[in-house]
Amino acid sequence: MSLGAYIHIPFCNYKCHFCDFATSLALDELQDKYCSVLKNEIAKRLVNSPSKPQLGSIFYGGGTPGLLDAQNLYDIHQTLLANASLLPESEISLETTPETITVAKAKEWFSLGINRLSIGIESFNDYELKRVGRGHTSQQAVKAIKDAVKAGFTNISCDLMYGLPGQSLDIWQDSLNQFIKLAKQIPQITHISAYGLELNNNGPLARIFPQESGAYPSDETFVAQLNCLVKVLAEAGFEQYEISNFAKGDYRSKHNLNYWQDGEYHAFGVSAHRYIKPYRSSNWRILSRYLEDSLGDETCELIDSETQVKEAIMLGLRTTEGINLLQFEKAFAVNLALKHRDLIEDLIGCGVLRQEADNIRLTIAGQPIANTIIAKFF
């Protein structure tokens, strides 16, 4: 495992309906300032780690990334190099969405260092987009692949989501269907994240389609629509290496297997969570706040031995893999096998767990419930 770094950038065009993280429409009056302040911050905070890091991935996330101008990109990012070393054959990220993407950015972007793209494509269903607030359509998205390949980017990663509202398993395996046959004609598309919707009860989609409103697809479709993109991206050549992640080859995604990992990693700018053993934290949420504050903590949290076992056993099941017992007991001194026996003979008896060797992992069956199945071991 490497060091990893990640950059929030909370800038955006709109806000999408489905939302959580802490972003800002105030992109003109705001961005100098912020990157300013970010600038700051990234400098203040590695000048006190005790060698310089080694990164072996950055992640420019959001928001959204691409709308920051190339100056402040470029400034934002010799900042860290200064403060920081590079591994060869770093992973450097940049989240964006499509409406951003033109060939003449995409290649100051690549000329920067970026040499990852994760677009947020979410459906190639137009009548989808527009119901989740995305402010592009499907046409855009292939435009924008297109163009960042023109502009030199060979690792793509696109971002799908199900349950939608209104979404049946129809119009899931149909954007599933666009997408593969896009990625046969484009091999630079190597990754895609598919996440299942989680509704923020206080977010604008909760408003638009209550939970209760039954605009959203059953358990039933719910769990056949996972079954679906498991087995379409299977047959299309990308291996699921957790829950929402598939990759070709070797184009896993260094940053987020670090974070399934148990790695170490830097975080900066407004709301982003750190962790460097054996501290977890988080910058202030509030982006004025931030702005007044970019060293103070809203969150610090000393991660105890009891709350390393949980956490290890969280993101292990969450990855195909699964957890190696003989591994884990070396790491932790706890023998899963024998401390949860009964309840993992249970889980595999019920068909959402199964045990090979020494490794235990989900089922399919079980990815649907992986938090339920893992708060179980707690």
Second form
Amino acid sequence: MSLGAYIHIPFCNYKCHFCDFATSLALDELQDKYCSVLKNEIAKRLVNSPSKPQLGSIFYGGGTPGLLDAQNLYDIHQTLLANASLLPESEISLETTPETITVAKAKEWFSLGINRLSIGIESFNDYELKRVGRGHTSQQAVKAIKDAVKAGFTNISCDLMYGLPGQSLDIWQDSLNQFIKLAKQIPQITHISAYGLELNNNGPLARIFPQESGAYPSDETFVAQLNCLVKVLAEAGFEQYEISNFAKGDYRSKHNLNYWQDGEYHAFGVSAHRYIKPYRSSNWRILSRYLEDSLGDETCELIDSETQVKEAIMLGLRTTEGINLLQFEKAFAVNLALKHRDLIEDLIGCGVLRQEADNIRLTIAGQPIANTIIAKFF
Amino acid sequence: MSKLDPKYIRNFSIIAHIDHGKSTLADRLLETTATLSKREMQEQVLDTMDLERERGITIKAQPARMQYKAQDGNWYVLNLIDTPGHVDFGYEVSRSLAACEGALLIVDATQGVEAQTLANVHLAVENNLEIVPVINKIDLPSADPERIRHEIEELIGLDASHAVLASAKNNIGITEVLESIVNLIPPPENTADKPLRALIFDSFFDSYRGIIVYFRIKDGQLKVGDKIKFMANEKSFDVTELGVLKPHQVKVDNLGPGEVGYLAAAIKDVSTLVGDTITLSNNSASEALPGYRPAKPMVYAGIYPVDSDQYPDLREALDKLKLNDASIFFEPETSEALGFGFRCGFLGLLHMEIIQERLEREYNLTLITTAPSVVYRVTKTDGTVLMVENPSKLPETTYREMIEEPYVDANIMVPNEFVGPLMELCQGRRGIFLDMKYLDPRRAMLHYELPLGEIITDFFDQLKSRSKGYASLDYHFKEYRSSKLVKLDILIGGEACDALSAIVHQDKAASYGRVLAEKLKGIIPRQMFEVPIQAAIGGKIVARETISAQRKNVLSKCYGGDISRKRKLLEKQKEGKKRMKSIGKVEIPQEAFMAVLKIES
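Next block: the form predicted together with its partner chain, after the form predicted on its own:
Starting with the chain above, the whole complex follows.
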């Protein structure tokens, strides 16, 4: 099993209305301080490892890691590499927004060793982008991707969102079509993450467009948007491998797959979550608290075998591979087919689950109600 | 403790309508007699159950012994046996009264005598109790003590000239209340030489000492080490602990005639103790004390564990609760929809709610209660007569000659301006108007005959809401009468759900079915598939609603590897499902089984 590392960079130029992450806008004054605390945390945590960790993936997430000063990013990355080694063909991703990308900047990232960019495109509709508080236009997004390619990137992932306020099925379809057109021109676009909006009731978006305001697509439209997404992307050669993730050929995200396959991962930075068996733990979510106590836990949970089984079901059913019942029994000593025989039969009867040989997986009809289905196995 | 002369003992209870200030007065008496220190005092101190404090009502009578130095210079022992005020708990009241020589009648100076108070006073008078009227809340601006005095004399026929004017809340007239207890309530007889006879008025289970018995000694004496005998149960035990209730337990060595106390005697399996007489094994009384009117359940409902593994726990819990509340009745029952459970009999709706809550809280159970039903008397075509307390057990139409239902005699006291709306309510519930009396220029008493089945739905809520809370109700069983009744079945996802069947009047059945189906549609959450809900009378569908399939319940993203958060969210969803019961493949929440109650007729 592979080992991952996640580094959280909380800084943004602006805060998107839908965002629920630990982010902070006060970039300039805090950046150096944050980076030095972060480097310190990385070194302290890894030096205690019994053997030098061998990383299969690194993910700089945020926030907007692309905003980091090149020197800071370099220092952080070197600290990591000094305390861990990289497996061959490891995936090193950096998340950023279109407006942070220039050819020069992308070249710096590339020379640092970043080999995958994850770009928050979100939508190709400028009106929609403005409405959810993004600071870029669709034109900027297109340019950003092209600049990344010029800098040498061959593995680019784009984020899109559906279920947005005012987003009809047609508007969504239009965004998707523009994306496909672009992806056909630029084969370096290898991956897409498409997220249905989850409204955070305390966030700005809920204040501007409250849940019951009628601004959001109906459940029916939401489901149609998901169906459309899966269909259009499949036609363009992007195969769905998890409810929200699609990839061409071998370009599935190693870092994400590791989350979903019960893999371990280190995590550094404010609010970052790690899984080093048998504990899942997370750093302080409040920035000031983290800066004072970067090795302290905000949460720490022992994952016992029962919990492990639940997680494996939850994560497994979200992937299109589904769950291999034989492998599952081997790994967790639980025979799901036996334990949940009636449930599996019912779900198949409802058309939301499919069983082929020793594999169970959600059908396209099951995906929009994945929570309901997974909870039944708990 | 030295032997106490009965002439210095006063045993009394308190009769009051809900909210007229009974628990507050009890608090003041305890304070004034320094029975409890300031530190130990809290509001409603005798209401020991959390449930009672939360709801502001008294469910269980909790005894308290006070010592009071009267103005005649003598010390007296005052035993208060608090009583519940709700119509459902008339049984508890009668038990408390049987242990007393007198009762305080508390009437709110702004409200007047209420229907339930009237019924309890009559009970007290039947028990030859001396009644001391106390007019409470006299310091409120709208207080009218003279009118209330008049009302007590008119309605109850008591001499109210000596009524104490008090405000328990503001400590007015408390000494006068204590003096009246000493001077007006007769002491118990001194029968120390007679063989022991003590009346058991309460009992509960203690996991260390076995069953604890609360009693009042009528004749004779009792000491630690005595071998006692329960006369009805014919079982003997050695008294290991004896004490008084102050109101917490305080051990003593002996108790004499007129005294109230508790005992422990390593008593394990004794079924019904309350109402039984304690005597001594070697010097037995020849005759037991009269018990009291045994409680007759008026309302029946099925109680089922949501998780069938809890069935044995539920049985044990009911057994234990029965010790504490003898009025519960239960027997095993099986439902196709709900599995194994118990058909339980209760004194009324509030009683039922309380029992369910106590079972869940005190015994950690998760339960489903079906809609309550009265007991129908069914004559079959072959002439046999059958008592049916579960609608699903009603014989098919072809085997039925006649269905009779219980009717009650109901008195409703109501301010004049609400007479119209309440008459409408009674009419809508198939009530038969008997008469109406004007009690005074402001209030009237409506006298109706009503089918009990119509009262145990939301009648009481309606009564209160249509009278802005001012109406009060009292009722007694009258007789069984033949009615045009039919059985209404509910089908969920095409499967009949026996636990939702109801017996309703023929003229109302179709509209009732429609409303119920609509209600259920609102209560049953969307499932993964479409769920039809149908109401049927004798196989004929009279209403149909459809719950469309759930469309969306998905989380997009595992936030930066935060798997725990997502898992916990799903665990919470699962937790919510635990309170649901599956009928076929449909998950139904507990409220669905009570939906029947909320149907406006």
